[in-house]
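This document opens with one chain alone, in structure tokens, the form predicted alone.
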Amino acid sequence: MAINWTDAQIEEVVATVIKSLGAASETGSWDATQYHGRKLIGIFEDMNDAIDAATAGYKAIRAMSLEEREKVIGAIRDLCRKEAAAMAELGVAETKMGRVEHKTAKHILVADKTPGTADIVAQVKTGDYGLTLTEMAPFGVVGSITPSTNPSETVLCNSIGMVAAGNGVVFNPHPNAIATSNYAVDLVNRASASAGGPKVLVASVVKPTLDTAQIMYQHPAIRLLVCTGGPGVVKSVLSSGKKAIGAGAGNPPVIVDDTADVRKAGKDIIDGCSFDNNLPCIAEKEVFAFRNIADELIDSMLHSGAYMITHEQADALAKIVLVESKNPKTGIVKKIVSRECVGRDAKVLLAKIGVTVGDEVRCIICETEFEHPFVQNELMMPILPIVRVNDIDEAIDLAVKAEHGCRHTAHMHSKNIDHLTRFARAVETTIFVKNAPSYAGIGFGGEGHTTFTIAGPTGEGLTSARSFTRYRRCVMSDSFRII
């Protein structure tokens, strides 16, 4: 968060990355097999070969002691810190989403706060009839679907947790972030080899498609599927017939009542909403502010890097960032976010409606009605609608409706413990952040571990190594009770 990059610096970095990759063609395709002329390790043409390699990696890691496994994880953390900026630059260059300084911070967060083998804890029960030991065992080979919004961060976070649990991993990355995701796969394998682990611990494919995903879903060696992405891909994973962990979309609301530290709330909300241009699913997406403090809140936001647009400008921007999509099977037309706008800088989005601002503007704010598409749709852009409400009853009612039952994340700024408790109970989200920016919910400026796979649909919540294990019980009857 402390790094400040100018446009010129970012453009220079992006140009350097593209040149070093030698990978961006005139058609916009990327070479996902090399970086700087160095061949990436663990990247295969065929998904079956990738699964075979991950299976060999699983057998190798299973044969290692916990101490040896933790040594491999330590090497992954070290390389992740060392190459955080390079991966951030590559991610922005390839996907054209997010901010280099924020993606760098996210990689450091992954390295520092993703749980390792210490998360795997055995349970013991003794009684009159002996001793029972319950241990967390690996599934085997995990098939992981990763997003374009946090591509390398998710690959690295999942790799640390899944390897800590003793699994091998094969990835099917998002097609729009292949080079970045596969760079992270290569990093894990380089770290593993440097620490005495297998040369190929985790694997991926050159060209991930729906077909390679189907091979992953159906392959007998894959014992667990983990998906971080939109509702469509999560649904396909949950329909595979295998054990699955699904991390789906959200639309996190924020309530600010009249007991809050309003000046701090305004800054916190803009900091959270603008972080990596609102790509994290935990980020603030819409605000419900008490009428009697709304003006002060908006003023605080304007002094914290926000730019306010009019109702007419909001409607014009909505027509650009949300486009119509027709379902070929049902013929139903609905609004979806424009890929050209997701994760873009606020000034880039404002330029689309003829507004010119400088780099100091991080977020676009506007006052809207509850029914406005900015409130109802998860944009993943630094656009923040504000709805005025009369009291806590109206705020909770509208916030819960806007969250659409995703049960992902919600936020509240208040000093009224009753208000905080009522909203937390009503919204039922996996993460509930009080009086802080949204990223505190994943351990950035808050306590607790981090993850970029937040499993709301399947209930695991903020995943960690233990999420990727199965319980095994060993019973010794009538023995080893020494009391």
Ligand code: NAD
Second form
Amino acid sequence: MAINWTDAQIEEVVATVIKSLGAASETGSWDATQYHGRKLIGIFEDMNDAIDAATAGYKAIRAMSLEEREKVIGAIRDLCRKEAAAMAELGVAETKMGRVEHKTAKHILVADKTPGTADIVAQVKTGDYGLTLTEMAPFGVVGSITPSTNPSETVLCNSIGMVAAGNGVVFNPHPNAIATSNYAVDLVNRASASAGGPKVLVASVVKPTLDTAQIMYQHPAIRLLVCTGGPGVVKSVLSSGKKAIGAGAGNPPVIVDDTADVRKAGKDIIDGCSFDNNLPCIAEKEVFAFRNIADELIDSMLHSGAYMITHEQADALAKIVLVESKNPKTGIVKKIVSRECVGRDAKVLLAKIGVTVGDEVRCIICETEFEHPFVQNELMMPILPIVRVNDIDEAIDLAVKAEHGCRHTAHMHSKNIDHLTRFARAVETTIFVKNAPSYAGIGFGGEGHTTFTIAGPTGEGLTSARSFTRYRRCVMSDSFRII
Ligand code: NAD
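Write the structure block of the form predicted together with the ligand for the protein whose form predicted alone appears above.
Time for the whole complex; same chain goes first.
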């Protein structure tokens, strides 16, 4: 029998879970310094102290051999697998976003498929004048800003890559996910100590704010900034005057044409769109379906855990999930996603418009016009608008417009090579997934490494250890050739 929760009941259950996890203070707010009474390692009141600790971590890592560094990374992977479910539960309880089973899978993916030191490769050039060696060197201490949507996943994935490259790391995590993010910082430090590394390898702060971010931007020890988040924060790091990697927002469109395996496409799209309640930035956000297969596609989606709402219901839901926000500087009023709705279960969102469904519903679908706010906004919740199109020209034109030039991720279900090629060329995204759920693009059921920092704006793409390095050249004149 399905249980219909009211918002008050959900709040009560969350409060009980928070209390049982032992990460909340007496006042019920999240305590980012301890977990079940155990003090977290590497968490500082002052950002300057956190940077000093990360600098000491960097010096310790530099003194270690590659083999020793890889041992530390192996220990991070092991603990990440072991504590994947605990971090997933903590993340959902703290942020009230996402799904425990999917967050667990994301942590295991990070442990299994984030590249380590093998990603760092030297290049050699030999010729008449001798030998030139180019090596990928660490920057030093990296300042990393992480999101609320994949909090511990991003801290762990970035830590593995940045440490593999030989860097120290200091985090300024999202305040709404601070307990979960700092748990991951502590995990890295516990793993490091257990494998002969420094006790504090990476660091974070108790209360991250825009001010602590500014300290990070300006501190001379921070040589590289890596920002994973929305457009505002990416702009801020790119204006910092330091070398920065920006991993920003997307609004991934999906095209389904009439050569696709339509039933598989329907299931794949719902699987991808509903994964962790649509929090991943790569997840399917709007569909453009050829008119002649749209009914079958919708039928397949309905058999795969989707629930269809009417135009009127979609408009009512749009008024709830998108709220007006006034820019205090310019006075311009803009629609933004309601933080109360991001990453929530489909049944919780449906309840807001008076529709009662059970846990079997994973995703809300609706037919809309191209101009509908569900198509135009990156919702990050399991709501999927479907727009019928007449042909490939219209599909590509609208899908490219809906992606808003983020050049982040796009998807297509088709067996027509020309259609696939045309869309890929037109949309110019960092990730383009063909005939699979979106998460195949980050190595989950697809080939290739994983990352939770996809740097489109600054061009590193799917970041890995080598993205966090600087090239250094050493020239040996007239010697060292063996031919
Ligand atoms: P957000 O933009 O609200 O916050 C991200 C981080 O930036 C947080 O730590 C926040 O405290 C900080 N921040 C925000 N404004 C800042 C400023 N002016 N100066 C310094 N720090 C600032 O992001 P979120 O809601 O947690 O995550 C969702 C967004 O991030 C979506 O747009 C999503 O697409 C994007 N995202 C992108 C990637 C990627 O790899 N490209 C990965 C995850 C999330």
